[in-house]
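What follows is one chain in structure tokens, specifically the form predicted on its own.
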Amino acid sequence: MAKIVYRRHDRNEMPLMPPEKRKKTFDEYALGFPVNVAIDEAYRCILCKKAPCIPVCPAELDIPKWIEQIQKENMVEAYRIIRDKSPFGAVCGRVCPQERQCESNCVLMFKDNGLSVAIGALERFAADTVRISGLPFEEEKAPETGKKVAVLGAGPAGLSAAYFLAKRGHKVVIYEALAESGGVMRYGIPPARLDRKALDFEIELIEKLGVEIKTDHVVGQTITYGDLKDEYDAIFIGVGSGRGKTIGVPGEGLIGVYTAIEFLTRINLYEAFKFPEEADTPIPRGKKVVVVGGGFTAVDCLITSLRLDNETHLVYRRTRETSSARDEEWDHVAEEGAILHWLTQPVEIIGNEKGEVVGIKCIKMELVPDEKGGRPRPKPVPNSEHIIECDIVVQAVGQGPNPLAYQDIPNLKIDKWQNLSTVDSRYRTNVEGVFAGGDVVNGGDTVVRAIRHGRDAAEAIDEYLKTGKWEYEEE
């Protein structure tokens, strides 16, 4: 007899670590779903035929077909089909602005009283009950085609090129600068948000299918492009974005004046939040603090901040609703207490007689519309300056390249920001056999889109090897 399973039509929401509690550790605050949550929230999944989640989703994950595993309770294959597009299920199930991509075009958008399925959420689940199982998880390989190729950079956009040319057969050796493998995974997102566990478990699998990840080499010093050339078939350019950008006034060089990537690699990679009992790397505590900007990184840098026990601020020069975070996030910044000062534009950031912040004085904005058409441009309003009394600004601004790692690499095209814009649409840089793609190409966008950067230039990178054939694209 047929398993009768009645639909429901409003959503399970994700269980949540309760504010006070939460804002005192590092742990990660978002619970996820229990196994009984997770089949009945799968079961509102219709199975569409031609699912429009897929083609918003930047991988393009096969959604309706693994969410489809997850109804029959069949989770290692559920993973495994998410796998076939990405690596890193755990990771993008967590951090993905999942209500601007695939939940965005979910039908249930339009049946359900506008309650999309819970994606993320579930992918999450999936990636989370085979880490927890301690079920052996293995993949499928091609047989060893006797070719190398030479990753730069274990952060998203690497590591999935390596993932996919390593299932491809091919050797692939990752060299990463810093001690640790997972790129802005690791120093950019924090615990609280990712849970290392998680993170971890899809880097060993990588590993498992024979990636070599050698850390503490830094491309341009400890090893040159020549002799990767001379051991490598291909090279592969992933190292991201990993400057922090500034906001341009008065009293950048004051103490206690961060890069948000200073900041979170302070926390996220060297633990400073254990200092000085087990961690030799010291971080503001119990302090007042300004963070600027108003996206993820911005989010990321007020979770820190409040669980440092610091007085936490949010200046943005717009509103919330024109920001590119998501809006739970600011919901969940704001329960833990982070004040948000939305339309506000800092202008000096202003020190006492011994250099030290004090404070940042701000002007109120207006938007207006653009001329154009395009976002709303702030304007600011007259007579309108004030001073927010601080002793830390972290400036969450953006990021900006590191060329070191291919600095050294002759007739390279790069463009005016120094990034690698300049690749063709196959990944292909203007130097036969090195490619590139992640935010060393975009100049900085979300995790899964470096995720699939990784893929196609994999797949870019295989046929490379097979046909030996190199048609760079000249725009």
Contents of the next structure:
Amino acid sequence: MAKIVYRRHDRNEMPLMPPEKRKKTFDEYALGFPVNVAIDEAYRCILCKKAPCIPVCPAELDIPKWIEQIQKENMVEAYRIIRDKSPFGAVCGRVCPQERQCESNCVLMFKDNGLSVAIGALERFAADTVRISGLPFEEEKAPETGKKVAVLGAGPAGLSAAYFLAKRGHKVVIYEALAESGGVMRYGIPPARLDRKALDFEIELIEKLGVEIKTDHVVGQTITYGDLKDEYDAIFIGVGSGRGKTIGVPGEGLIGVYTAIEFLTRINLYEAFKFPEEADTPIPRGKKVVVVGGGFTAVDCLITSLRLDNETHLVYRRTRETSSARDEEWDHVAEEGAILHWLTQPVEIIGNEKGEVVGIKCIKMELVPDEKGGRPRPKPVPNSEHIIECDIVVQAVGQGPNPLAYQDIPNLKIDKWQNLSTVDSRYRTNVEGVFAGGDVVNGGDTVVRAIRHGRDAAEAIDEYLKTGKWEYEEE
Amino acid sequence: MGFPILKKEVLNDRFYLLEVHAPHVLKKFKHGQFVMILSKKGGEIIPLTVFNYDKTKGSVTLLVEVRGKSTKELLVRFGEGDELKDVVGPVGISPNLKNVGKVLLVGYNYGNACVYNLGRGLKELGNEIHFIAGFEDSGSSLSGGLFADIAVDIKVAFGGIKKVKEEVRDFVDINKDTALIVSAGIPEFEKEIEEVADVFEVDHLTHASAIMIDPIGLSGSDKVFLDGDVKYASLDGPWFDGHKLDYDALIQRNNIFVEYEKEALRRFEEELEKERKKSARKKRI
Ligand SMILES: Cc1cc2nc3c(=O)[nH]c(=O)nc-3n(C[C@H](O)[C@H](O)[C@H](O)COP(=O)(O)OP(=O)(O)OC[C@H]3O[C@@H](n4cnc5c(N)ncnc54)[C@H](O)[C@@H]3O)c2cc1C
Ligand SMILES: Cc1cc2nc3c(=O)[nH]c(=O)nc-3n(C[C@H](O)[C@H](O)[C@H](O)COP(=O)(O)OP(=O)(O)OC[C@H]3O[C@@H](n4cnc5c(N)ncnc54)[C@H](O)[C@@H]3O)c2cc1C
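Having seen the form predicted on its own, can you show the form predicted in complex with the partner chain?
After this comes the whole thing, all chains and molecules, with the earlier chain placed first.
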């Protein structure tokens, strides 16, 4: 038997556009592996029998199995294996925080400070190759069952549920309030991080299975639970938890204050970056912008703001190390010119007599150990008030519940955050026939977890449609 | 799949009617709600009241005022048979209407469409409807006949906000039994009507024309302030207690993009001018 070669240190890195170039375009800046590099990287994987990367992937993809197909240069098969577990390989290959998931537990890392296989880059490679090559890609589905399922919300949770239900032969109709499908993948994550061609391709594959997406349908308004209940055999709620939150300091009503969601939606959904030539939705350019926050969303606001020729600052009350965004991403935005103010907490947004933002008043913070042993807490430093001059403040401090779609379901158990964490282990709500998954359940997480919820819920829905059994597990 | 325009009727330089096939909007529609339309990819999503509807045809009719690029483009680039890319709705909440007796509806420019539709609901409940249709000037004012079917009397008033305000004052001065004023238009106008409602101590229901970019309140662009409370016009409105609405804050927020909006309109008018010249040249040849 051939000896296994552990190539612990020669990980291939994804080529990036240089900072000067990438901050001038909304095109994707991570360029993807060339074929030879991808195959070389695939050969770093030793194809573990009991692969430690699998259980740390929230969607538990059979990682070595599809990497083996890349080694064999069979990209269609690789992509098919990915799709057994997730219809969004091209998306996840780009947006998952892999260093905390699959790439945090690769055998190559277990010794000598080894580096993980670039699993995310390979996932993206397999999916992109199938798309770009135009090779025929057909997916099988079970014979029609005659059952109908309504899916509320066309984000990753709803689309994933729809995909796995359609493959089981059920008729699925998705109701989406916005003009486009995709959820946060469309209106939140900027095209600089997620090429819309990749997203469109994967949504089209879902539609190809017969899933119908009705955009422009606000559940709770255009159509209500009462109608859906009569028309469908089961309902999956995947409406997310996407209402932009505000920071809660004086001055939030001033001109120039945005929620991250407004800022990103204007640009990503309505293409305001093409204003005025090719788009009618405006967004200010060439200003001084302060983004408040420290997660995914804050990074996306920085990326977006920099590309609009704004002088761009970040203020965050904790440190870089304790932020929830990826280290690499802070490096990227810093290279592009973002000015990062750590341990800085806004206390007031300051306006002029016309009601326009002119600055943001902040205080410095220090991290002190938490008495209860939790993560260190930020504490204000006395007499540290200072003002950062700016025209625009973007509040990237999280998203809140959006219960419009389910607030009128009689007796539905809604939690104290107005979300549906009340579902049981099979994603059942307490109302027969109604399931839920994704951010609406966990209040805000990741694309891949939403996909997993959708897949598991589809399995539970399938079982319910076959057996008619409903056993909601009370906590 | 878009939403076909069944009929377009140009009323004057400033107003037109657009009948659009959008049956999904009507299944649950209640008076006072609105739709949001996006005419094409790259367009701007804008809210428009359902002025009238025909359930058997599955159509909604919009009464549109030309204000900037989007409303002008709809007028000149879209006609019968063309499709609007998106029509979302209904959006907003139909306020809890009651039979209160004598109601004065007062609109200003596009606001007439908003009060008319709500007024239909009020009439169905048995209220006695009086209508003052306000316009900026005589050239752009519409015939009262457009709104007459719900009102016992209708008066067309033009000459700017102050002029319409005088009409409203005269009305409530004479009609001491006015139980409710419903107003809609730009907030600058509604603020003046509130002054009258306040002085005469009449209930006032008003329409918050806040900037909206999504139908489910994700973005919070449509924030309005009411006696210190924050509300969202697309989720909680657009109808609010006129005694409580902070008009100045709304005026301020409505001006956020003025410079950009002017630029968009200027470019579009330039484009139209070029086309006009080109076709004039062609004609000469
Ligand atoms: C700016 C930003 C960046 C992010 N970046 C990343 C990242 O890089 N990687 C990652 O893994 N995660 C990221 N996340 C988190 C991730 O996007 C979410 O966890 C994920 O999208 C949740 O999926 P979902 O399907 O549950 O909800 P959503 O994606 O929110 O989709 C819900 C859908 O339901 C629709 N809807 C809501 N209400 C109604 C209604 N009443 N009627 C009809 N439709 C309705 C919405 O319009 C939306 O399309 C990011 C989040 C944000 C906000
Ligand atoms: C609930 C509601 C119902 C409305 N009903 C009608 C109606 O029945 N008929 C009608 O003619 N008009 C109506 N309007 C007003 C209409 O939405 C604006 O006139 C339109 O958006 C202007 O777009 P524009 O591109 O032509 O002009 P712009 O030059 O872009 O804007 C002119 C002004 O319109 C406002 N505006 C711009 N964009 C938006 C937006 N996305 N949302 C809200 N306001 C905006 C701003 O105050 C702006 O200064 C309504 C507004 C609201 C909020």
